[in-house]
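What follows is one chain in structure tokens, specifically the form predicted on its own.
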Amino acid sequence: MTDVTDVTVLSGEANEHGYKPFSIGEFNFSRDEHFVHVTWPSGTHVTAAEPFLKALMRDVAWNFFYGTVNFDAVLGTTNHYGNVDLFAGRFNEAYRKAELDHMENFPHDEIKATFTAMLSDWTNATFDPFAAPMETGSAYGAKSGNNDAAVTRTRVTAKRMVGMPDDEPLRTDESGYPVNRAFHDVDQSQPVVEVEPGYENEVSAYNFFAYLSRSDVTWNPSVVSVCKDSLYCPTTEEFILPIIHGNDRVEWFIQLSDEIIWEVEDLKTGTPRAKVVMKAGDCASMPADIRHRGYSPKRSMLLVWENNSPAIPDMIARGEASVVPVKF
């Protein structure tokens, strides 16, 4: 594969509001000061420039996930472990019936240098995609800057648990990472653990609530413990969930405080399929043929399970694997 430094990014003289333009394949990206236009040889599309980087961030931060990150009902992402489908209105069925749909492959560090160039040039300094509303500044306006301090965040990924040694550290004042304004009630102490001499490494607990509280992102899925394929991914989600993200495999949740509205869809149609309001304590899956999108009305706590199993879409397509977690 390709290193990520040695990827050619196509992209041109910056227009008048300041903003560089993109392309990758048939793929043309523009912006403006309020919005995001795309084309490709059988059509076009407009969205706001707000909702696009905040969309486009999760796809990069993410290595574009599993399955599909569908940006809004027109424009996504279908990630195949090395390569990854750019497409439109592949999965709207208006787009296809009308033949307006178009799809094209990438290798992944092709896509993911094209992406992350533009998500630097197009986010103003005032503005950081991965938080809540009222903790940033406007997409919105000529171009200002950019906050790739912002922008370069890299996931969370413990090796095998949260404050292991020479494992993810805990986060604290600090070390940078303040209570958040809706959690300065939950509570700060850490739990003590007395080990055994020689079992240092192999023994450890901390207060994942504290830790979860000193999120500074929203809608980013963190690893915080590890065991073969089982990935425990909690995360802090307020206001709308970026994207609408379609499973290659059953996925938990479990609810840790406050609420979620989840809107569920078919995976390819979009066709609604149920609502989904979780408060804290319920549990629900998410199969693997459908869409879904949060929506919290206050900054919550929600523990995502993940099996990371690269196996698991092709057993799903063979019929060995089945895209619901229990049939009754």
Given for the second form:
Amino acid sequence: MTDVTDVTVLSGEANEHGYKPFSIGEFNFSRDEHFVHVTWPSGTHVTAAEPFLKALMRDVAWNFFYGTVNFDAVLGTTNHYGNVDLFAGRFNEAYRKAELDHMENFPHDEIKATFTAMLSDWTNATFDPFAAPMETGSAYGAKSGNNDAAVTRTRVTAKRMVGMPDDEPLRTDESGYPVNRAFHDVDQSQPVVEVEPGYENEVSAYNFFAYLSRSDVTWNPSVVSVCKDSLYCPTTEEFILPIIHGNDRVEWFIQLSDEIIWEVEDLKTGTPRAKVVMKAGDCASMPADIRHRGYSPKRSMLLVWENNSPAIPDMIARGEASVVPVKF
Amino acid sequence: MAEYQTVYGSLDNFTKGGVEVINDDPKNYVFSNMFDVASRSKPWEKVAIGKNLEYVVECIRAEGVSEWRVTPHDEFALVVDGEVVIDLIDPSSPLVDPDASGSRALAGEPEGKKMGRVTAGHGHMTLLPAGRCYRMSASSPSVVLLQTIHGPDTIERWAEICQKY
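Given the form predicted on its own, state the structure of the form predicted in complex with its partner chain.
After this comes the whole thing, all chains and molecules, with the earlier chain placed first.
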């Protein structure tokens, strides 16, 4: 047992591969050189270590995000903002019919501490689960050090706008954010800002595309501007979204550069519903009754736009808000 | 090492993707393209291309000089094509209810102190602060995305701009 921030994390002795097992409720997690094994009272699951760690990284860094974070077709979490469901097979029609599914609810801090400890122990020194495939080493093999510097990164959450006094800083070479290899052609010039005395805290602008071009992570929506509950959460994307995101509210995607292909499935059953091909300048909503996974052939700039209101999931449940944003 | 080319859209050059339906209604995705919308808009029309309850993302074709506007809350202007100059004024008296939603057009230049000016190019984001007035100008057709709240001048023309089939 290890205590992390006043929460007890249930873990055991390291196995022959060097990795500790973890448990929470009736779920048990272990890993070997290649795979992660999960058991619960009515079933078992095995998945490759790399995609599991990439999904775990997002779940931890995003504080379980909005709605459901499916690690794959079986395992995932649903955020209730203060407490979190951990499930196996709950949103898989075959598992439900076979009654192999299982779900437990945990206080946020308990599952966060467990997942954080698991991510730390199971991530080796040369693997960065936030990085694009060509920018990191292997997740596989026996335990070899750790990469806590990488796995403790979190989402940027600007209070008003990136670059303003007392807010999230701009990214520069000096601050450790060089331009990504796929964005060397992105113009780095800054806007011309002429400020009259006394208005230094209000007249502000920055090169948003240059800021994105210096992101050192992929598939990590971070807040750059805040209009009440309207949050601009841009992110740079390359390869495959490591989770399948199940919406608990309408979410919008605005493709700022290059291209992403989204596979869209029914939220509860996983049945395919649509494919959404987004090219630079395209804008599309993701309804609140779907789950989606993106494929970005080249590192691209995606603006994820969220309504952060905590009331929305209940409004949808009561029928006061639609699962689609507009009817026409 | 491979040399990558970042592909942007613009008023003069954009390619739309689309919704490929398997078992759904494409209208659920409210799919449009900002450059397509701007290419068919009048200068300074505030056309919603995204809506999330009271919040909107507006696509604005910036061309010539806009009217002066006052905003009750912070807005954020992102230039996605061209160059836009934004002038800011601190009005000498409040011109909008701070609980209101969306910016309002003003009749002429407001009285007040000049706050400054931003010349924003491609990919630049500018804060339009709450309670302040702003005017945009663009010497050639440009496109601005505005993060804001649905207001009296927000235009919704979903059936015209979105994929239906």
